[in-house]
Partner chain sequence: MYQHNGEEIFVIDAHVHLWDATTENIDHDGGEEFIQCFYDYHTTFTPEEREWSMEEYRKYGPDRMVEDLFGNAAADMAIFQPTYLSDFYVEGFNTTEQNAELATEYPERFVLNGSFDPRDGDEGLEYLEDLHETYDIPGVKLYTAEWRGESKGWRLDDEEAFEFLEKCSELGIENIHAHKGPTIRPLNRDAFDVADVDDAASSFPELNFIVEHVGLPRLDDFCWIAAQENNVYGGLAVAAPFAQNRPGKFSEIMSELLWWLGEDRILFGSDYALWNPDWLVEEVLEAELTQEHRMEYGVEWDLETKKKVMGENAAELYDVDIEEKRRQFQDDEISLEFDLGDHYASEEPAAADD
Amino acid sequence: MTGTESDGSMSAPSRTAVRDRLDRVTDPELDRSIIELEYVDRIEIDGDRVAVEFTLPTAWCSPAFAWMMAVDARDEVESLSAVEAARITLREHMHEAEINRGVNEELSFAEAFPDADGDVAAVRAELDEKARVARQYDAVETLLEAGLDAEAIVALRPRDLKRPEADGDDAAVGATADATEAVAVYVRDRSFAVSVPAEPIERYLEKARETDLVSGPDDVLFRTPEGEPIDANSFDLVHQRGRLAQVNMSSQGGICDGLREAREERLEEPADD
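Next step in my check: the chain by itself in the form predicted on its own, please.
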(Lines of atoms letter the chains of each structure in order from A and count residues from 1; the text may use other names and numbers.)
(Lines give C-alpha, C1' and ligand atoms only; values in the text may rest on other atoms or scores of the structure.)
Protein backbone atom coordinates (compact mmCIF):
# COMPACT_ATOMS: atom_id res chain seq x y z
CA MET A 1 0.00 0.00 0.00
CA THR A 2 1.04 3.61 -0.40
CA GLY A 3 0.00 6.67 1.60
CA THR A 4 0.55 10.32 2.39
CA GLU A 5 2.77 11.42 5.27
CA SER A 6 1.67 14.11 7.77
CA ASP A 7 3.80 16.71 5.98
CA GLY A 8 2.01 15.99 2.71
CA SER A 9 4.79 13.93 1.16
CA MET A 10 4.11 10.46 -0.22
CA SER A 11 5.32 7.46 1.71
CA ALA A 12 7.39 4.82 -0.05
CA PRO A 13 5.46 2.14 -1.94
CA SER A 14 5.16 -1.22 -0.24
CA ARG A 15 6.72 -4.34 -1.72
CA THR A 16 3.20 -5.80 -1.98
CA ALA A 17 2.02 -2.85 -4.06
CA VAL A 18 4.99 -3.20 -6.40
CA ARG A 19 4.47 -6.96 -6.77
CA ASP A 20 0.76 -6.38 -7.48
CA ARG A 21 1.70 -4.04 -10.33
CA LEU A 22 4.26 -6.46 -11.69
CA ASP A 23 1.64 -9.21 -11.51
CA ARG A 24 -0.19 -7.32 -14.29
CA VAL A 25 2.80 -7.76 -16.61
CA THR A 26 2.58 -10.85 -18.77
CA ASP A 27 5.01 -12.83 -20.85
CA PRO A 28 3.42 -11.91 -24.19
CA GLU A 29 4.09 -15.31 -25.73
CA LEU A 30 2.49 -17.22 -22.84
CA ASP A 31 -0.12 -14.70 -21.57
CA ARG A 32 0.94 -15.45 -17.99
CA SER A 33 2.09 -13.09 -15.26
CA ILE A 34 5.84 -12.64 -14.80
CA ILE A 35 5.20 -13.02 -11.05
CA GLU A 36 3.41 -16.34 -11.60
CA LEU A 37 6.25 -17.45 -13.88
CA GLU A 38 8.81 -16.48 -11.20
CA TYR A 39 10.79 -14.25 -13.56
CA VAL A 40 11.22 -11.48 -10.94
CA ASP A 41 14.43 -11.96 -8.92
CA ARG A 42 14.60 -8.83 -6.79
CA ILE A 43 12.64 -5.73 -5.83
CA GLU A 44 14.48 -2.91 -4.07
CA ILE A 45 12.66 0.17 -2.76
CA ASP A 46 14.53 3.35 -1.84
CA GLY A 47 12.06 6.12 -1.06
CA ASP A 48 10.23 6.93 -4.26
CA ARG A 49 12.59 4.89 -6.42
CA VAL A 50 12.14 1.21 -7.21
CA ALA A 51 14.60 -1.20 -8.78
CA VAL A 52 13.40 -4.48 -10.30
CA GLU A 53 15.60 -7.29 -11.60
CA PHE A 54 14.20 -10.15 -13.66
CA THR A 55 15.50 -13.16 -15.56
CA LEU A 56 13.88 -15.06 -18.44
CA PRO A 57 13.97 -18.86 -18.89
CA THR A 58 16.79 -18.68 -21.42
CA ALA A 59 19.41 -16.15 -22.50
CA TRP A 60 18.12 -16.29 -26.08
CA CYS A 61 14.45 -15.45 -25.47
CA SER A 62 13.17 -13.10 -28.16
CA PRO A 63 14.57 -9.58 -27.55
CA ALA A 64 11.21 -8.15 -28.68
CA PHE A 65 9.37 -10.17 -26.01
CA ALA A 66 11.98 -9.27 -23.37
CA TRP A 67 11.69 -5.61 -24.35
CA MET A 68 7.89 -5.67 -23.97
CA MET A 69 8.12 -7.20 -20.49
CA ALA A 70 10.75 -4.70 -19.37
CA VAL A 71 8.78 -1.72 -20.69
CA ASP A 72 5.52 -2.98 -19.18
CA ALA A 73 7.23 -3.58 -15.81
CA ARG A 74 8.63 -0.04 -15.81
CA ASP A 75 5.28 1.49 -16.73
CA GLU A 76 3.30 -0.55 -14.20
CA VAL A 77 5.63 0.29 -11.30
CA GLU A 78 5.81 3.97 -12.28
CA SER A 79 2.00 4.09 -12.37
CA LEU A 80 2.08 3.92 -8.55
CA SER A 81 1.60 7.45 -7.21
CA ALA A 82 4.42 7.02 -4.67
CA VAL A 83 6.97 6.01 -7.32
CA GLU A 84 9.05 8.69 -9.02
CA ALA A 85 11.13 6.33 -11.12
CA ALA A 86 11.56 2.61 -11.70
CA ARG A 87 14.79 1.04 -12.90
CA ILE A 88 14.38 -2.28 -14.66
CA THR A 89 17.28 -4.69 -15.09
CA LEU A 90 17.09 -7.78 -17.28
CA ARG A 91 19.73 -10.31 -16.26
CA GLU A 92 21.52 -13.09 -18.13
CA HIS A 93 20.13 -12.30 -21.57
CA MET A 94 22.15 -12.01 -24.75
CA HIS A 95 20.69 -8.52 -25.39
CA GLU A 96 20.48 -7.31 -21.79
CA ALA A 97 22.77 -4.31 -22.41
CA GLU A 98 20.62 -2.92 -25.23
CA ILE A 99 17.35 -3.63 -23.42
CA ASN A 100 18.42 -2.24 -20.03
CA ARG A 101 19.83 0.92 -21.57
CA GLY A 102 16.86 1.43 -23.87
CA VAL A 103 14.14 0.85 -21.28
CA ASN A 104 15.77 2.92 -18.53
CA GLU A 105 16.60 5.78 -20.89
CA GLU A 106 13.06 5.58 -22.34
CA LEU A 107 14.28 4.96 -25.86
CA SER A 108 12.11 3.32 -28.50
CA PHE A 109 12.80 -0.26 -29.56
CA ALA A 110 14.10 1.04 -32.90
CA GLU A 111 16.51 3.40 -31.10
CA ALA A 112 17.75 0.61 -28.84
CA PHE A 113 18.04 -1.84 -31.76
CA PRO A 114 18.88 0.28 -34.84
CA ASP A 115 19.45 -2.85 -36.95
CA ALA A 116 16.03 -4.33 -36.11
CA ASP A 117 13.41 -4.61 -38.84
CA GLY A 118 10.56 -2.45 -37.53
CA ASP A 119 9.16 -1.78 -34.07
CA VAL A 120 7.45 -4.12 -31.61
CA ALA A 121 3.93 -2.70 -32.02
CA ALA A 122 2.94 -5.18 -34.70
CA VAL A 123 4.41 -8.09 -32.72
CA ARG A 124 2.56 -6.98 -29.58
CA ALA A 125 -0.73 -6.65 -31.48
CA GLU A 126 -0.37 -10.14 -32.94
CA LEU A 127 0.39 -11.69 -29.54
CA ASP A 128 -2.45 -9.76 -27.87
CA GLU A 129 -4.87 -11.13 -30.46
CA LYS A 130 -3.58 -14.66 -29.92
CA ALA A 131 -4.06 -14.24 -26.15
CA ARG A 132 -7.56 -12.86 -26.74
CA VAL A 133 -8.54 -15.93 -28.75
CA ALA A 134 -7.07 -18.30 -26.13
CA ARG A 135 -8.86 -16.49 -23.31
CA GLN A 136 -12.10 -16.61 -25.33
CA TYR A 137 -11.76 -20.40 -25.46
CA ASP A 138 -11.57 -20.58 -21.65
CA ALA A 139 -14.55 -18.22 -21.23
CA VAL A 140 -16.70 -20.09 -23.75
CA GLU A 141 -15.81 -23.44 -22.14
CA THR A 142 -17.09 -22.02 -18.85
CA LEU A 143 -20.39 -21.04 -20.48
CA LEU A 144 -20.78 -24.42 -22.21
CA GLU A 145 -20.21 -26.18 -18.89
CA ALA A 146 -22.99 -24.02 -17.41
CA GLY A 147 -25.40 -25.37 -20.05
CA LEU A 148 -25.52 -22.51 -22.55
CA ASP A 149 -25.67 -23.42 -26.25
CA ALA A 150 -23.97 -21.85 -29.26
CA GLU A 151 -26.91 -19.63 -30.16
CA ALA A 152 -27.05 -18.11 -26.67
CA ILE A 153 -23.26 -17.64 -26.42
CA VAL A 154 -22.75 -15.85 -29.75
CA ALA A 155 -25.56 -13.40 -28.87
CA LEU A 156 -24.03 -12.29 -25.56
CA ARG A 157 -23.13 -8.64 -24.92
CA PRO A 158 -21.30 -7.12 -21.92
CA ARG A 159 -24.68 -5.79 -20.72
CA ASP A 160 -25.75 -9.41 -20.18
CA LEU A 161 -23.05 -9.99 -17.53
CA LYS A 162 -23.72 -8.92 -13.96
CA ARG A 163 -21.82 -9.56 -10.79
CA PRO A 164 -24.04 -9.75 -7.65
CA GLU A 165 -23.24 -7.04 -5.14
CA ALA A 166 -23.39 -7.43 -1.37
CA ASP A 167 -26.34 -5.01 -1.11
CA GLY A 168 -28.40 -7.06 -3.55
CA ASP A 169 -27.95 -4.82 -6.60
CA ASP A 170 -26.12 -6.21 -9.62
CA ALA A 171 -22.97 -4.51 -10.87
CA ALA A 172 -21.58 -4.56 -14.39
CA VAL A 173 -18.65 -6.91 -14.93
CA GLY A 174 -15.31 -5.27 -15.46
CA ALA A 175 -13.26 -5.24 -12.28
CA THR A 176 -10.70 -7.91 -11.53
CA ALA A 177 -12.24 -11.09 -10.16
CA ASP A 178 -10.74 -13.86 -8.10
CA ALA A 179 -11.36 -17.55 -8.58
CA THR A 180 -14.12 -17.70 -5.96
CA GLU A 181 -16.35 -14.99 -7.43
CA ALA A 182 -19.28 -15.62 -9.74
CA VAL A 183 -21.02 -13.67 -12.46
CA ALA A 184 -24.64 -13.91 -13.61
CA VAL A 185 -25.06 -14.37 -17.37
CA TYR A 186 -28.48 -13.34 -18.68
CA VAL A 187 -29.72 -15.00 -21.91
CA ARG A 188 -32.84 -15.29 -24.09
CA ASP A 189 -33.80 -11.61 -23.77
CA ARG A 190 -32.93 -11.77 -20.07
CA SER A 191 -35.60 -14.42 -19.50
CA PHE A 192 -33.19 -16.34 -17.26
CA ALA A 193 -29.61 -16.30 -16.00
CA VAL A 194 -26.93 -18.80 -15.13
CA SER A 195 -24.14 -18.29 -12.59
CA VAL A 196 -20.58 -19.04 -13.72
CA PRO A 197 -17.06 -18.43 -12.31
CA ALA A 198 -16.16 -14.80 -12.98
CA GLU A 199 -12.40 -15.21 -13.48
CA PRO A 200 -12.33 -16.62 -17.07
CA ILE A 201 -15.01 -14.15 -18.16
CA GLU A 202 -13.15 -11.20 -16.63
CA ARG A 203 -9.81 -12.27 -18.17
CA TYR A 204 -11.42 -12.48 -21.60
CA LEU A 205 -13.12 -9.10 -21.24
CA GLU A 206 -9.83 -7.48 -20.18
CA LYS A 207 -8.05 -8.65 -23.33
CA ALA A 208 -11.06 -7.96 -25.60
CA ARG A 209 -11.03 -4.36 -24.37
CA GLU A 210 -7.25 -4.06 -24.77
CA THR A 211 -7.60 -5.15 -28.39
CA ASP A 212 -10.50 -2.71 -28.95
CA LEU A 213 -12.98 -5.43 -29.88
CA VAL A 214 -15.29 -4.66 -26.98
CA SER A 215 -15.73 -1.10 -25.73
CA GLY A 216 -19.42 -0.65 -24.97
CA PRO A 217 -22.23 -2.59 -23.25
CA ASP A 218 -23.93 -3.44 -26.55
CA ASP A 219 -20.89 -4.76 -28.43
CA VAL A 220 -20.89 -8.42 -29.43
CA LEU A 221 -18.87 -10.19 -26.73
CA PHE A 222 -17.24 -13.10 -28.59
CA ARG A 223 -15.56 -12.86 -31.98
CA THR A 224 -13.77 -14.89 -34.60
CA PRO A 225 -9.94 -14.71 -34.62
CA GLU A 226 -10.41 -12.08 -37.34
CA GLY A 227 -12.56 -9.98 -34.98
CA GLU A 228 -15.93 -10.59 -36.61
CA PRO A 229 -19.14 -11.62 -34.79
CA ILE A 230 -19.62 -15.39 -34.77
CA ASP A 231 -22.38 -17.03 -36.78
CA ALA A 232 -23.99 -19.78 -34.67
CA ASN A 233 -23.43 -22.23 -37.54
CA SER A 234 -19.66 -21.54 -37.36
CA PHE A 235 -19.47 -21.69 -33.58
CA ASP A 236 -17.81 -25.12 -33.37
CA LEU A 237 -15.11 -24.20 -35.90
CA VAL A 238 -14.32 -20.90 -34.18
CA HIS A 239 -14.22 -22.60 -30.79
CA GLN A 240 -11.82 -25.22 -32.17
CA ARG A 241 -9.52 -22.45 -33.40
CA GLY A 242 -9.59 -21.00 -29.90
CA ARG A 243 -8.61 -24.36 -28.47
CA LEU A 244 -5.62 -24.54 -30.80
CA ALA A 245 -4.45 -21.11 -29.62
CA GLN A 246 -4.94 -22.11 -26.00
CA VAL A 247 -3.07 -25.40 -26.44
CA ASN A 248 -0.24 -23.64 -28.27
CA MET A 249 0.22 -21.14 -25.43
CA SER A 250 0.03 -23.88 -22.80
CA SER A 251 2.64 -25.93 -24.67
CA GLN A 252 4.97 -22.95 -24.93
CA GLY A 253 4.46 -22.34 -21.22
CA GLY A 254 5.43 -25.93 -20.42
CA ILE A 255 8.60 -25.59 -22.47
CA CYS A 256 9.52 -22.32 -20.75
CA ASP A 257 8.83 -23.81 -17.31
CA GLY A 258 11.18 -26.69 -18.14
CA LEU A 259 13.88 -24.35 -19.43
CA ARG A 260 13.59 -22.14 -16.35
CA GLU A 261 13.84 -25.13 -13.98
CA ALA A 262 16.84 -26.51 -15.85
CA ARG A 263 18.55 -23.14 -15.72
CA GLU A 264 17.93 -22.80 -11.99
CA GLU A 265 19.34 -26.30 -11.40
CA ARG A 266 22.49 -25.41 -13.35
CA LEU A 267 22.96 -22.21 -11.35
CA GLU A 268 22.51 -24.09 -8.07
CA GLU A 269 25.08 -26.75 -8.94
CA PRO A 270 28.32 -26.31 -6.94
CA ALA A 271 31.33 -25.27 -8.96
CA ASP A 272 33.98 -27.93 -9.56
CA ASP A 273 37.09 -27.56 -7.46
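Positions refer to the first chain, counted from 1. All of these numbers come straight from a predicted model, not from anything done at the bench. So that the term is clear: the rigid core is the largest set of C-alpha atoms that superpose within 1.5 Å between two forms. Compared with the form predicted together with its partner chain:
- When two forms of a protein are overlaid on their rigid core, residues whose CA moves 2 Å or more are considered shifted, and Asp257 is one of them between the two forms.
Having seen the form predicted on its own, I'd like the form predicted together with its partner chain now, please.
The following holds one chain only.
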Protein backbone atom coordinates (compact mmCIF):
# COMPACT_ATOMS: atom_id res chain seq x y z
CA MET A 1 0.00 0.00 0.00
CA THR A 2 2.89 2.36 0.53
CA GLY A 3 4.07 1.78 -3.01
CA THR A 4 7.70 0.97 -2.21
CA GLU A 5 9.62 -1.76 -3.86
CA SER A 6 9.92 -4.96 -1.88
CA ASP A 7 13.60 -5.33 -1.21
CA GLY A 8 14.72 -8.83 -0.46
CA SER A 9 15.54 -8.73 3.21
CA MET A 10 18.68 -10.81 2.67
CA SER A 11 20.40 -8.43 0.25
CA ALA A 12 21.60 -4.86 0.84
CA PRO A 13 19.21 -2.04 -0.06
CA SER A 14 19.79 -0.36 -3.38
CA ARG A 15 21.04 3.21 -3.48
CA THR A 16 17.92 4.11 -5.47
CA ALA A 17 15.66 2.70 -2.79
CA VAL A 18 17.44 4.75 -0.11
CA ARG A 19 17.31 7.89 -2.21
CA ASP A 20 13.61 7.37 -2.93
CA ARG A 21 12.99 7.12 0.79
CA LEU A 22 15.00 10.26 1.53
CA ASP A 23 13.12 12.02 -1.25
CA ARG A 24 10.04 11.80 0.97
CA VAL A 25 11.72 13.80 3.71
CA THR A 26 10.91 17.48 3.40
CA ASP A 27 12.44 20.62 4.78
CA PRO A 28 9.39 21.40 6.94
CA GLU A 29 9.61 25.13 6.42
CA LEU A 30 9.86 24.92 2.63
CA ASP A 31 7.83 21.72 2.03
CA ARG A 32 10.41 20.55 -0.48
CA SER A 33 12.33 17.30 -0.56
CA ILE A 34 15.79 17.28 1.02
CA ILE A 35 16.99 15.45 -2.11
CA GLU A 36 15.63 18.16 -4.38
CA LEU A 37 17.15 20.82 -2.13
CA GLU A 38 20.51 19.03 -2.35
CA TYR A 39 20.96 18.82 1.39
CA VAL A 40 22.09 15.17 1.21
CA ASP A 41 25.87 14.95 0.75
CA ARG A 42 26.50 11.25 1.04
CA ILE A 43 24.79 7.88 1.25
CA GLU A 44 26.88 4.90 2.30
CA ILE A 45 25.53 1.37 2.26
CA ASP A 46 27.28 -1.39 4.15
CA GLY A 47 25.17 -4.56 4.17
CA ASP A 48 22.03 -3.76 6.10
CA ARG A 49 23.47 -0.57 7.55
CA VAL A 50 23.01 2.79 5.86
CA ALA A 51 24.81 6.01 6.70
CA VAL A 52 23.45 9.34 5.50
CA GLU A 53 25.22 12.69 5.77
CA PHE A 54 23.47 15.98 5.18
CA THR A 55 24.16 19.72 5.43
CA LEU A 56 21.68 22.60 5.76
CA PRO A 57 21.94 26.05 4.14
CA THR A 58 23.28 27.68 7.28
CA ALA A 59 24.86 26.55 10.50
CA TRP A 60 22.05 28.21 12.44
CA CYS A 61 19.02 26.74 10.67
CA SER A 62 16.41 26.20 13.36
CA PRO A 63 17.52 23.25 15.48
CA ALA A 64 13.89 22.11 15.60
CA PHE A 65 13.76 21.93 11.79
CA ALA A 66 17.13 20.22 11.59
CA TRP A 67 15.92 17.72 14.17
CA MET A 68 12.76 16.95 12.20
CA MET A 69 14.72 16.32 9.01
CA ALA A 70 17.24 14.09 10.77
CA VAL A 71 14.54 12.03 12.49
CA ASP A 72 12.46 11.74 9.34
CA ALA A 73 15.50 10.65 7.33
CA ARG A 74 16.28 7.98 9.91
CA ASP A 75 12.70 6.70 10.00
CA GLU A 76 12.30 6.68 6.21
CA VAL A 77 15.52 4.78 5.60
CA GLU A 78 14.83 2.33 8.41
CA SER A 79 11.40 1.62 6.98
CA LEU A 80 13.12 -0.32 4.18
CA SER A 81 12.97 -3.99 5.07
CA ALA A 82 16.57 -4.46 3.92
CA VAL A 83 17.82 -1.87 6.40
CA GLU A 84 18.63 -2.82 9.94
CA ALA A 85 19.87 0.56 11.09
CA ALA A 86 20.38 4.01 9.63
CA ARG A 87 23.03 6.36 10.95
CA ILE A 88 22.29 10.04 10.30
CA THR A 89 24.98 12.69 10.45
CA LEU A 90 24.16 16.38 10.24
CA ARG A 91 27.27 18.37 9.34
CA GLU A 92 28.38 21.94 9.97
CA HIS A 93 25.51 22.90 12.23
CA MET A 94 25.81 24.77 15.49
CA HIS A 95 23.87 21.99 17.23
CA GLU A 96 25.16 19.02 15.26
CA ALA A 97 26.47 17.26 18.36
CA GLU A 98 23.09 17.30 20.15
CA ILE A 99 21.17 16.40 17.03
CA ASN A 100 23.40 13.57 15.87
CA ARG A 101 23.55 12.04 19.30
CA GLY A 102 19.81 12.40 19.86
CA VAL A 103 18.77 10.98 16.52
CA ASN A 104 21.13 8.03 16.54
CA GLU A 105 20.41 7.17 20.17
CA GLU A 106 16.67 7.50 19.53
CA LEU A 107 16.19 10.22 22.12
CA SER A 108 13.27 12.62 22.08
CA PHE A 109 13.85 16.26 21.18
CA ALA A 110 13.31 17.27 24.81
CA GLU A 111 15.95 14.74 25.89
CA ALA A 112 18.40 15.91 23.25
CA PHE A 113 17.82 19.59 24.06
CA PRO A 114 17.16 19.87 27.80
CA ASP A 115 17.20 23.69 27.50
CA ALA A 116 14.42 23.82 24.93
CA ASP A 117 10.92 24.77 25.97
CA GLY A 118 9.35 21.51 24.91
CA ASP A 119 8.92 19.10 22.08
CA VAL A 120 8.83 19.86 18.38
CA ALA A 121 5.33 18.49 17.86
CA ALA A 122 3.61 21.88 17.93
CA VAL A 123 6.10 23.43 15.50
CA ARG A 124 5.78 20.46 13.20
CA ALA A 125 2.00 20.66 13.28
CA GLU A 126 2.05 24.35 12.44
CA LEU A 127 4.38 23.84 9.49
CA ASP A 128 2.41 20.81 8.27
CA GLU A 129 -0.69 22.96 8.30
CA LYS A 130 1.04 25.60 6.18
CA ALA A 131 2.27 22.93 3.78
CA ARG A 132 -1.28 21.61 3.50
CA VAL A 133 -2.61 25.07 2.64
CA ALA A 134 0.06 25.55 -0.01
CA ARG A 135 -0.57 22.10 -1.49
CA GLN A 136 -4.30 22.78 -1.52
CA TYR A 137 -3.60 25.68 -3.83
CA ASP A 138 -2.05 23.37 -6.43
CA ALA A 139 -4.80 20.80 -6.08
CA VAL A 140 -7.52 23.41 -6.45
CA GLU A 141 -5.73 25.01 -9.42
CA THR A 142 -5.74 21.61 -11.10
CA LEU A 143 -9.48 21.30 -10.54
CA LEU A 144 -10.17 24.83 -11.77
CA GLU A 145 -8.17 24.11 -14.90
CA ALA A 146 -10.28 21.01 -15.45
CA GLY A 147 -13.36 23.24 -15.46
CA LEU A 148 -14.76 22.68 -11.97
CA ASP A 149 -16.31 25.70 -10.29
CA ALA A 150 -16.05 26.91 -6.68
CA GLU A 151 -19.29 25.30 -5.61
CA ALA A 152 -18.27 21.88 -6.90
CA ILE A 153 -14.77 22.13 -5.42
CA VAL A 154 -15.82 23.09 -1.89
CA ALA A 155 -18.26 20.16 -1.81
CA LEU A 156 -15.70 17.48 -2.71
CA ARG A 157 -14.99 14.57 -0.39
CA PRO A 158 -12.45 11.76 -0.71
CA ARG A 159 -15.19 9.38 -1.88
CA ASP A 160 -15.58 11.55 -4.98
CA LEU A 161 -12.01 10.78 -6.09
CA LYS A 162 -11.11 7.62 -7.91
CA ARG A 163 -8.21 6.20 -9.77
CA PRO A 164 -9.83 4.94 -12.99
CA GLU A 165 -8.30 1.48 -12.62
CA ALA A 166 -8.96 1.20 -8.92
CA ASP A 167 -12.14 -0.89 -9.05
CA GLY A 168 -14.06 1.49 -6.86
CA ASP A 169 -11.61 1.22 -4.00
CA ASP A 170 -11.42 4.70 -2.46
CA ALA A 171 -8.31 3.84 -0.51
CA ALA A 172 -6.37 3.66 -3.73
CA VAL A 173 -6.20 7.44 -3.78
CA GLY A 174 -3.53 8.57 -1.42
CA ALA A 175 -0.64 6.44 -2.51
CA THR A 176 2.16 8.21 -4.31
CA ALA A 177 1.34 9.02 -7.88
CA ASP A 178 3.71 9.77 -10.70
CA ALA A 179 3.21 12.68 -13.04
CA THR A 180 1.42 10.74 -15.74
CA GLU A 181 -1.35 9.29 -13.60
CA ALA A 182 -4.85 10.67 -13.54
CA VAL A 183 -7.65 10.68 -11.04
CA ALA A 184 -11.38 10.83 -11.74
CA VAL A 185 -13.26 13.48 -9.79
CA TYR A 186 -16.99 12.92 -9.48
CA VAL A 187 -19.16 16.00 -9.08
CA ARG A 188 -22.82 17.03 -8.93
CA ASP A 189 -23.97 14.05 -6.88
CA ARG A 190 -21.75 11.77 -8.89
CA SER A 191 -23.61 12.64 -12.09
CA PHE A 192 -20.33 13.03 -14.03
CA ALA A 193 -16.60 12.87 -13.58
CA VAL A 194 -13.64 14.82 -14.88
CA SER A 195 -10.17 13.40 -15.17
CA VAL A 196 -7.33 15.44 -13.68
CA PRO A 197 -3.61 14.83 -13.04
CA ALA A 198 -3.34 12.80 -9.86
CA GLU A 199 -0.11 14.20 -8.42
CA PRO A 200 -1.29 17.53 -6.98
CA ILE A 201 -4.39 15.87 -5.55
CA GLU A 202 -2.35 13.09 -3.96
CA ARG A 203 0.19 15.52 -2.56
CA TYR A 204 -2.62 17.47 -0.98
CA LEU A 205 -4.30 14.39 0.46
CA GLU A 206 -1.05 13.26 2.03
CA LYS A 207 -0.81 16.47 4.10
CA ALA A 208 -4.56 16.66 4.72
CA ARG A 209 -4.31 13.23 6.32
CA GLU A 210 -1.14 14.05 8.24
CA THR A 211 -2.90 17.05 9.74
CA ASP A 212 -5.98 14.94 10.60
CA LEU A 213 -8.32 17.16 8.63
CA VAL A 214 -9.34 14.43 6.26
CA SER A 215 -9.48 10.90 7.58
CA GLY A 216 -12.66 9.28 6.31
CA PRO A 217 -14.23 9.11 2.82
CA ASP A 218 -16.98 11.55 3.81
CA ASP A 219 -14.84 14.34 5.27
CA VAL A 220 -14.89 17.64 3.43
CA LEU A 221 -11.74 17.61 1.31
CA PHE A 222 -10.69 21.26 1.10
CA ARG A 223 -10.49 23.60 4.07
CA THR A 224 -9.69 27.12 5.10
CA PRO A 225 -6.23 27.64 6.67
CA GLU A 226 -8.08 27.39 10.00
CA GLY A 227 -9.30 23.90 9.05
CA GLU A 228 -12.95 24.72 8.44
CA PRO A 229 -14.98 23.73 5.37
CA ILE A 230 -15.04 26.50 2.78
CA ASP A 231 -18.08 28.60 2.05
CA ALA A 232 -18.41 28.97 -1.74
CA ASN A 233 -18.60 32.76 -1.29
CA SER A 234 -15.19 32.90 0.31
CA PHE A 235 -13.63 30.42 -2.10
CA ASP A 236 -11.55 33.05 -3.94
CA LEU A 237 -10.13 34.48 -0.73
CA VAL A 238 -9.22 31.06 0.64
CA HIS A 239 -7.59 30.18 -2.68
CA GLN A 240 -5.59 33.40 -2.57
CA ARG A 241 -4.39 32.50 0.93
CA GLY A 242 -3.12 29.20 -0.46
CA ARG A 243 -1.14 31.12 -3.05
CA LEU A 244 0.22 33.33 -0.26
CA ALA A 245 1.35 30.28 1.72
CA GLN A 246 3.27 29.13 -1.35
CA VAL A 247 4.89 32.51 -1.84
CA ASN A 248 5.91 32.56 1.81
CA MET A 249 7.59 29.17 1.55
CA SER A 250 9.36 29.92 -1.70
CA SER A 251 10.53 33.31 -0.39
CA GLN A 252 12.04 31.66 2.63
CA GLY A 253 13.52 29.17 0.16
CA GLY A 254 15.09 32.13 -1.63
CA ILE A 255 16.73 33.29 1.59
CA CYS A 256 17.95 29.75 2.33
CA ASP A 257 19.30 29.33 -1.21
CA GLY A 258 21.11 32.63 -0.96
CA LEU A 259 22.63 31.82 2.40
CA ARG A 260 23.73 28.42 1.12
CA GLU A 261 25.40 29.94 -1.93
CA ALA A 262 27.17 32.51 0.22
CA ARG A 263 28.32 29.76 2.54
CA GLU A 264 29.57 27.57 -0.29
CA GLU A 265 31.49 30.45 -1.82
CA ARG A 266 33.07 31.19 1.51
CA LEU A 267 34.02 27.56 2.08
CA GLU A 268 35.43 27.27 -1.43
CA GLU A 269 37.46 30.47 -1.34
CA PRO A 270 40.65 29.09 0.19
CA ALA A 271 40.82 26.45 -2.54
CA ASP A 272 40.78 29.12 -5.23
CA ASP A 273 43.91 30.83 -3.98
